[in-house]
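Take a look at this single chain in structure tokens; it is the form predicted alone.
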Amino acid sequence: MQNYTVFVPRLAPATENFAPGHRACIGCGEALAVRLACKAIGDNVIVANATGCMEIVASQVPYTSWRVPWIHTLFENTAAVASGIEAGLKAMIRKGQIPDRETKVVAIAGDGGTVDIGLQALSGAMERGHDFLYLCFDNEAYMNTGIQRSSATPFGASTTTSPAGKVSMGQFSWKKDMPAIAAAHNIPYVATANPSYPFDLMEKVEKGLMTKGPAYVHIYSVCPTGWRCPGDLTIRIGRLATETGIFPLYEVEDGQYKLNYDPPKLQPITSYMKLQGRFRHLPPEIIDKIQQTIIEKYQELKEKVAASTGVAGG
């Protein structure tokens, strides 16, 4: 039997505290993402917001889509931000001057502003134990300024400056693991989370909320626009970047891995691939070798769950 605990929301799902009205495309996953991170949160929070797609739709002067506190950061000091609001809050609450009524610090940011320019603020506040929850919004690439790679980028995806052509395939690079990154600075939770799966994200982000001390959440945010795929596919591709095991969905509580969702077995990446025009242009060997290193890394997370929970992997 397993001893875990599971959350549930504590919002009402017609609570939105990411309103509607604001500017993201068609078929954006990245904002169903905060949406459904926004219900888990609830509304006693200061949440600092790197620049990127969700600060530039959801903020345009005099608008914005945010019902809580809310503060825009730079590209790299997200982190920073919300480690002196955190340390702000608690001398405040030291010196009298305002009463404790445990409001939550939450940092947002997408992959650029985290596994990228800001992954230094971001592990010095893990390292210095700061109580926060971190969301990363992951649509592997700079989206916003106009689809360049990043480091989480996926090898062989093709973007405005990793293009596919005669002498080139696309990015040359396998994807940052920024989870295990985060994970190596011994925080006491770490997971990754999908919105084609809504209630394992908005779980996890009330589980990193009520966590004492640096709590990371790696989210997968499908981008139409970037990846060149229908919006009406957002929640079937979020799927099978679970289901191909690309996107595996997993917790790590005080250095213990879990897999939370764990296919018979893993679909073919071609069922993800061939949705998306970013991949479109692979020759079958590059995709075979893209393949065997899904399977590779697949494994060694069932390894880690199997080393934690002390049942073989398989």
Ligand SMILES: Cc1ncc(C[n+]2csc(CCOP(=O)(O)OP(=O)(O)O)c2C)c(N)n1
Given for the second form:
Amino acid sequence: MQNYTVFVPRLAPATENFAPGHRACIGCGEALAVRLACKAIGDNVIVANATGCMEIVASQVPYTSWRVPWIHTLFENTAAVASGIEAGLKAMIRKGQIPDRETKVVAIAGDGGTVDIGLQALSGAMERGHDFLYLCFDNEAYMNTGIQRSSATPFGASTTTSPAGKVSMGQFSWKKDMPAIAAAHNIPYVATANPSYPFDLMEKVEKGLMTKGPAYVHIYSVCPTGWRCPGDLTIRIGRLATETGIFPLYEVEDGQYKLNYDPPKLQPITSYMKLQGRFRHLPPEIIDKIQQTIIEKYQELKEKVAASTGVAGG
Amino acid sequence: MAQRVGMEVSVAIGEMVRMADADVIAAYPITPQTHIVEHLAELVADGELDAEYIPVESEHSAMSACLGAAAAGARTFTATAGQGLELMHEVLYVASSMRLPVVMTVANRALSAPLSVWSDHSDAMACRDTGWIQIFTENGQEVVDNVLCAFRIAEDAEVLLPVMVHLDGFHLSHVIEPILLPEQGEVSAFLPPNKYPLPLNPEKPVAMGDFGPPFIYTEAKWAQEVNLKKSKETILNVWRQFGDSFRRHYQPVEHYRSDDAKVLLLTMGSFSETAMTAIDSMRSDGKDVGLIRLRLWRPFPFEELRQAVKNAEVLIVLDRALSFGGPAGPVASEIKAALYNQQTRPKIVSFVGGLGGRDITAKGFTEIVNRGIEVAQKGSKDEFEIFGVRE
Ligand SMILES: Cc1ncc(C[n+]2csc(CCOP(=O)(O)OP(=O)(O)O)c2C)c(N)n1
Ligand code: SF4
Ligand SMILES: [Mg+2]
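Switch from the form predicted alone, shown above, to the form predicted together with this ligand and output its structure.
Whole complex next, starting from this chain.
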């Protein structure tokens, strides 16, 4: 669990297309995830970015961290903007107006820009079958505007709009299962990734990029500021999210589920929750309830994996 | 040679977009715009227009997809009306601020509630501050001609702004009119290929749509204002060249029997033709009245308007939209503002009418003019009157 030697810098491309110098908080897991994703994406790409932390911290006039063509327009429309870019390139290439450089189109957004306000645009773009990769950087709340809940905020987490109070336990609803929603669009590639598993993340982003048609990668992103945890625990908390079964790493390729990492024994969720201030108020019975749900959901996932491979238990 | 054909105006728009060889069309259906996007879908389905047709899931996404396509350097077209234009609202500002030359026809439609699919200018007026060039048309020929001009204006390197061509829903969108459709060769000669100067391109990365703190936001908006104002030169130029090539002439402010008329009526859009009939009959009754019409709504044609009304004593403005709780109809209040500091100016009387598809006949326009003259002489306690309303 404490073994971080899995990251071998030599094995990752040295190019930084998401350049340093941006204004993300210390220990920001989202910035790390974007940086790793950019290593996998390469140079031949156009990025459409939704409003949110990653846009705000990295694009303040007159600076930008983006070394690839990049466009930001609004909060909820990134998948639609990406649709337009993809369609524009396609038409212009077909009509001989520009050479075919096989440029890829990547849309990136936070959990709010994806699972809430941007869900309709994303659903439309996936359903229409545009050839693009969508990356959702999920830090489980609207961080850019000050830690408000989203429908990706986990049950019980205290945020500024789901505050724990005398008669409230914090977030009252269970995290929306966005990868399942993406998979329900029958797109060729859906995956979850976590920057605490950098090579797995880069592989999946690359796979999504190379997929013909829509690909969706849901990337877990620790936010020390919003989760009220020390910035030097980002990698460890990320690992625990997967080791506890809270954020399993899996792929859905042409409808077939595959678990990329199945810990021999799931860690108790308390090991994950106790490191974060957002769960501090939760009494043991609520934590038990969450624990039970996490195990059930993990089991459900394993059943889907088993149904895909025909091997019981996955 | 151009062919005169009897054609539904919406279909003719599609034909012009085909000849303009648009690369991307992203559209969502709404009455009374539907026939435009249906015809375009057919043209693409039959291989007559080589474009990507994106059947988006909303108007918000329609305009967003247009942003992406235009930023990639594609010639981009869409169409909408009423609620659809409202749903795009936020995205409209981005198109103009990021200088993306999208062309859109708006089949003007009233806004809910109550739901109305019929025409007025509420949708058009609600986006007057979005930074788009807005052109109003009065008949099918004008629509088709101005769709062609719109591509030239929008894509001009000096302009790079989105353009809306407004046509009144049903009154124009759904009527069959004799239309002179130019030949493909004439269109290609008039409209050069789109050359967006800095498209999204990995060989020359650009960052578009950065976050602008207070030290730069004001300058960015000022630049946009200068740019939109200055676009008028190009608009006039394109109309002039269009006139040279096609023998049909367009002006920011159009005149009809207005020379030296003491009383002027001002209208916009398809009502203008009925108003002309009314002017003719009042003239034959010996009344000293004329008509002016605003064709260019944004950028606002200050000089042309001041010139047009400088000898008039009364200017009666008919708005097809309300500015609830405001000083007049939106057009009338802007005209008042444009004339307020002039040494001599006509009395301005504001009427609102033709809301939600209610017709105004030639007789109605005569009543409006007569009542307008009366209000100008005697004054009124009301800021404006709603013509024909049952109170
Ligand atoms: C239409 C609209 N509504 C609200 C906002 C305000 N807003 C900007 S970013 C944001 C939250 C972003 O959250 P998320 O997508 O999760 O990204 P994060 O900042 O957490 O990375 C909100 C609510 C906006 N810009 N536009
Ligand atoms: S608020 Fe969170 S996601 Fe945003 S920059 Fe800071 S650490 Fe990163
Ligand atoms: Mg977030």
